[in-house]
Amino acid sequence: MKYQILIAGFGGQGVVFLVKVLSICAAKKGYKFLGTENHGMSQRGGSVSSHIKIGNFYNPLIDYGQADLLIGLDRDEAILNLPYLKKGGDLVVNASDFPKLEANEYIVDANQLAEDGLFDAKGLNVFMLGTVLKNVKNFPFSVEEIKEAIKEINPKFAKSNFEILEKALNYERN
């Protein structure tokens, strides 16, 4: 198993929560996990990105053109991190539109869906993770493994996060 994920967003969108979920999933499957985070001005809504490597790696930073998956919680943050995505990789991005790339693109306007009341905007990160689970064929974790990790992090909010995850899995246009 060797898989590299870059998660990009801005402060308050839940990048760090997703890293925790994925690290728990990796640990439960016995995979090595390396991660590093760039917090920048995250307290003020600045850029936050995290490089995640699952498997036998020795350096947590992803080289340009090597990420298997880029999860963009924000369109502009995804664009800033596009150099890391490999050709033919998977891009899951929260946007109303996105430039055409040499990648498998899964574009969903999660901000608009939250505004329309499909889910609470606080769960945007979980909705995007559900979009990953639905679309990315070689993603190393299952829905049940993700749910276990979410529950382990905070059982109090697990039920609402599960509901958001299911809405993403059942959303027709992603």
Second form
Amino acid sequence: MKYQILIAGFGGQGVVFLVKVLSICAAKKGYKFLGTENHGMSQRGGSVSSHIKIGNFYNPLIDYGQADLLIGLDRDEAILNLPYLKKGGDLVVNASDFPKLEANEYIVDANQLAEDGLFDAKGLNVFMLGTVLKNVKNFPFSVEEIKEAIKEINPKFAKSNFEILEKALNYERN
Amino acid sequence: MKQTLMGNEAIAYGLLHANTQMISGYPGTPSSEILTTFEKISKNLPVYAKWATNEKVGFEVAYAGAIAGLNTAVTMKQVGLNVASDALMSASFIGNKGGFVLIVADDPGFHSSQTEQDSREFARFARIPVLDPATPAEAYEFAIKASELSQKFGIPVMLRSVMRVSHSREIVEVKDFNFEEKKGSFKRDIPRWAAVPRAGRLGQAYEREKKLKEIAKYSYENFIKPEIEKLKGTKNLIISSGAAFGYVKETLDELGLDIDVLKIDMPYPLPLDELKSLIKHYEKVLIIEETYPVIEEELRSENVYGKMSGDVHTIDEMTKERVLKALKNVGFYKGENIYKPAFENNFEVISRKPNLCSGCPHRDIFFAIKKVFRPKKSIYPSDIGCYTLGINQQAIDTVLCMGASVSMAHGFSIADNKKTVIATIGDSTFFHSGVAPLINAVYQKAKFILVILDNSTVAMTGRQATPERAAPGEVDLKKVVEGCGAEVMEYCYEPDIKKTIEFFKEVKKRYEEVEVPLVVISRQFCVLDKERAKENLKGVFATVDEEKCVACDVCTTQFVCPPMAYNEKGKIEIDPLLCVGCGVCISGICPTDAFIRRDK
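Given the form predicted alone above, produce the structure of the same protein in the form predicted together with the partner chain.
Whole complex next, starting from this chain.
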């Protein structure tokens, strides 16, 4: 199996946390993988894009036109990282609107939902992961596998994260 | 046991396996997690794992440990090695008894550094062996190997990582090991440890030449020969090293090209005779390495292509597209570019620049400095740290390297004495390399203002403890500054811009009266500092009275807080998800008082 995921957002949104979750999931399933993340300057509100490549890869960077899935925690950051997505790939983005592309798009205005009180804004990353689980057909991990990984990273916050995950899974657009 | 590890964590495990008993260093992205992880995993073991005031100090502490027979290591980022290079150059002559591993994390692509630099070049300059891992799993193995080689040959060994190794994650097979405590024992040997110029050093220089030949031979037998034996004898050859190898391997796989690839694990010293005779068997040899042409310079000959022949890009990070272009340039590949974007990206969006965090006190200090010391009449030298992001407020004129704000302030005060020089520096950076230039400025009676932004943490690299924080009441910033002979004014930060401006007005007055540097110690906090931020952030959230907003740009160009942006109506709007409730904007940033309190 080969599957490449790009997560785009900005510093403070929890991009690195998602890379950790996905890495642990891959390891638990016995998949070979390489993931990468930006630290330092990018933490101060700057663009952060992290890559995770599952399968027989030798370097952690995804190239243009190669990503199977792009998770955008922010609309503009998702657009900036569009060149990495392959034609017909999956795109899960936190936005109120998004250009129509030759890709499977799942757009959810998570910012607005957080503001409306559906979940704590700090859990935006987990909400988006839940949206991925609900909508992306070839996504290589199950809800249970994701939950296990979240628990492994921090058991203390696992419960509140699970609640956000469930909210994403149950969220229906109207 | 299999573990999912980041490259830096893997290095820490490797070091512990190699029985490393002392580790020192100075934090710097992308190297910081090595020491932090080592500290964590060695918690119940008799080891020394501590941050030093700077890289040179860290190098020397750990190096002394290796002279006394312990296995030791020092960690830093590539620019940190510039600071420690003085010690490195001599240590390479003198050598060591225990294993001494110099770990340097490079940053190809300038992700969080002021320069790109290739530390392998520094290894070659200092004449020490360097290992170049390609992935986290390899970083783990090479950390062990580096320590073993250093013991075997009695010479410092560099473990050079790059950001895409240090900050990558992979499954690493961590072996079981027994940590054996050793007692350090310094054996007096004056001709070796204190060899005076020239007789002593000369002998060591010849000895080092001999050692390097032996190491090159060792590298051939153990690292290179087994790889050469696997080559198939295709028409052309690619030579690569470290992370660059991963890009090469994947590109060849994806293009379906069958070309021999030789991976070099130790880029210096190279077994030149053996490699040159290998090269002769191929029509063309392409060398792909990150960042400088280190191997290429060593192997240069007519059929060798790379950066020096203009076929491989010379600046910025490697990508597979860049590898593909190089393959095209030398005629190894004639097909299409498979790494072209599938989507034309013609949507207009602004890329987010790094910015000071919402609620960060540095922002207020910069705002106040500019209000009181007008840009036309002043110069703002600054330094390396979070506060470098004051650049967004145009409150920074120069950034050179750690500690340079102080010495450059001195220089500007001489060269352009009609202007007031107000320099900014963080507390950790001041301890790192700001003290010596301050002493210099005091005894030469320089006249400038130095503002130490003291948040008591190395905020940018992950909030490591600074000397004052780690030993409260022992290392005292104010006493250090007073001891240097400078005038000191202290400010306890308040989230009220009027108070901050009033304070800087006093600074201006005092500055007129003094004949030595005036140092302002601004006692602040870091909003990411879990211990201190809570009590300092008042939970005063803001919104905008659109009637009052006249789109004057003061908040977006002078204050530049992340939640503030214009909306479709041309009025400022505060993103409630990004606002942390410091309340400073309400305290008088806006000329028309458009920021008002939001109840929620």
